[in-house]
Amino acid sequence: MDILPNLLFSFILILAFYFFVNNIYKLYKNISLGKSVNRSDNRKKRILNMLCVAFGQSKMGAKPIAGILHIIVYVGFIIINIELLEIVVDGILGTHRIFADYMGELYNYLIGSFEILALLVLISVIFFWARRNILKIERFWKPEMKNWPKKDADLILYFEFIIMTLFLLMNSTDSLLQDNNYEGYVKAGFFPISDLLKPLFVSFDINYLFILERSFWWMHIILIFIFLNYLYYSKHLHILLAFPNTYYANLNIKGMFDIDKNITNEVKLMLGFENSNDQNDQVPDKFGASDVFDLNWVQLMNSYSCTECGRCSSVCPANLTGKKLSPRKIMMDTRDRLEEVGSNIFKNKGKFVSDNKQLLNNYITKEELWACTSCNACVEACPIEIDPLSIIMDMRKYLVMEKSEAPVDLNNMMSNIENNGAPWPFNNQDRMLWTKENN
């Protein structure tokens, strides 16, 4: 038996796995640049949330047609991985459909279901491509979706289409080789879709048919390996990160903001409560966030998890009224800056060398931050519970507390609260004068 193909496959498998692990490690290192945050509470609720939102796709139903098609692609991706496992084992051992011997009739039903799923995935991919490129749905054509994000979205669809097509072509030629009792091709599998493609190959010489089947097999698995390592550079990274992202999501009631103990202590000290500072609390070097180093690791993971679907921006009242703010852009900018910082640290052997840039101003403008109404619509709409609002509020905190750069109207309001006990510019002693005017 010629073991060269098996050795070649094993080498490619190890190489693909090496690059994948390297990318995951790079991802972990970048996310670890974030500040610590405790999301270890209520473990049972977090597991249920992950199973419901990430695994169960519960929030995709907000847009039923797209949601159903996305679920088809998602289920296809999960289930067809069983087929991928068999290909890997066959590639290493030089066998043919090795699982068939152990699974019996169940194997035929599985292969048949894989084929139907592959067809449904092809239909879904065509639909998704048409929505982006023919129907041109508005949220896919916003300013932040130009250039690479647009190319990336289309490239993913092309990947999925070609991978599924190769899967069906591989099965079609495989089925013909089985019909002709070709050496090494045992009768195994049920091919309801691939059999429809047999007329394309039935006239081919049996040896040429074998070359075609092997070509489709190799192209299919190599393209999967390429796609696996492309994930890190793509919005499709949410395939992996949706699960930890929903597990570590903020479980507090929407609209409930965390209280910064450091600010509370500072206020109490100003009011004369000298013993307000807990000995375990340390005054931070900076209030709020101006760069990715100031965000917590969950926020950084959120940025990598973003699917760029635009559901957040499509419900944002600021965005809908023509303001510059786009919650999707906030997450994309955070990820781009984090990638830039990570590359800087890697090039400088673990140390960040100042590049005279930061997330605030160089990526996200003050105009965007102050356009936010803090309504939480973006958080509610996100299919995997990403929280752009938390980043916006942390950056606002920095502007107010570190730079004193709040908008004029907001500064006036805070001055009025300080001096008059209310947001309006009226002395509190005159507060009830309006009643006399109405008598």
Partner chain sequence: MKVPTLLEMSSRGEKPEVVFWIGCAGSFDDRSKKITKAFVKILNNSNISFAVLGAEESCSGDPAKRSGNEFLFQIQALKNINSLNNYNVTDIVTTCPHCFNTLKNEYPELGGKYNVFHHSQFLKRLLLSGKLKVEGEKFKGKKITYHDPCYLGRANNEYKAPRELIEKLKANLLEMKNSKSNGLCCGAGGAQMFKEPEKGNKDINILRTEQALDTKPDIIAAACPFCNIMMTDGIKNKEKDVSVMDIAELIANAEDL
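Now show me the form predicted in complex with its partner chain; what you just gave was the form predicted on its own.
Shown below: the chain alone.
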């Protein structure tokens, strides 16, 4: 037996996994650049949340058409992965449909259902493509979706389309070879969909058919390996990160913003309230965030998980009224900057060398940050519980506490609070004047 194909396959397999593991490691490294944040509480609730939101896609229902199409593609891809396992084993051992022997009749039904799923995925992918490129749904055509993000979204659909098509072509030629009792092609599987493609190939010479089948088989699996390694560069990374992303999501009620306990003692001392005996108070050396290092790792993971679906921006009051702010762009900028920082560190052998850039200004402008109403619509809308608002708030904190760069009106408002205890220039003693006014 010629073992060259098996060796070649094993080599490609190892290569694919090597690159994949490498990508995951880079991902881990970059996310670890973030500050620590404790999200290890409430394990039960977190697991439940992950099962509901990531696995069960509970938040996708808000847009029913997209929700259904998405579920089909998602379930399709997960289930067809069982077949992938067989392809890998066949590839290493040089066998043909090795699982068939062990599974008997069940195998036939499995393959049959994979084919139906593959067809549904194909149809859904066409719908998705049409929504983007023919119907031109608005959220896919915002300014931040130009160039790579647009290409990425289309490329993913092309990948999926071609992979599914190859899967069906491979089955179709395989089943023809089985019909002809070609050597090594045991009878296995039902082919409800690919049977329909047989007329394309019946007239072919049997040896030629064999070459075709092998080509489809190889192209299919190689494309899957390429897709696997494409993930890291793509919004498609969400198929992996949606899970940890929802697990580590902020479980607090949305109105509750983080309290910086590190400064509480200092404020208390300033107000003369109590003599703090807690000397370990670590007043941070920098308030808020101006670059990715200042964000916490969950925020950084959020940025890698973002699907660029734009649900957040399509409900953002600022974005809806033509302001520059787009919560999706906040996440995309964070990821782009993190990537830049990550490769900077890689190039400089583990150390970040200043590039005179930062997330603030070079990516996210003050104008965007000051347009936010902190309404939480973006957080509510995100299907995988990303929190763009927390990044906006951290960056505002930096602008105000480190740079005193709030808009003039806000500075006035804050000095009013400081001086009179109200955001307007009224005297605090006059708080009860209304009781003396008629009407």
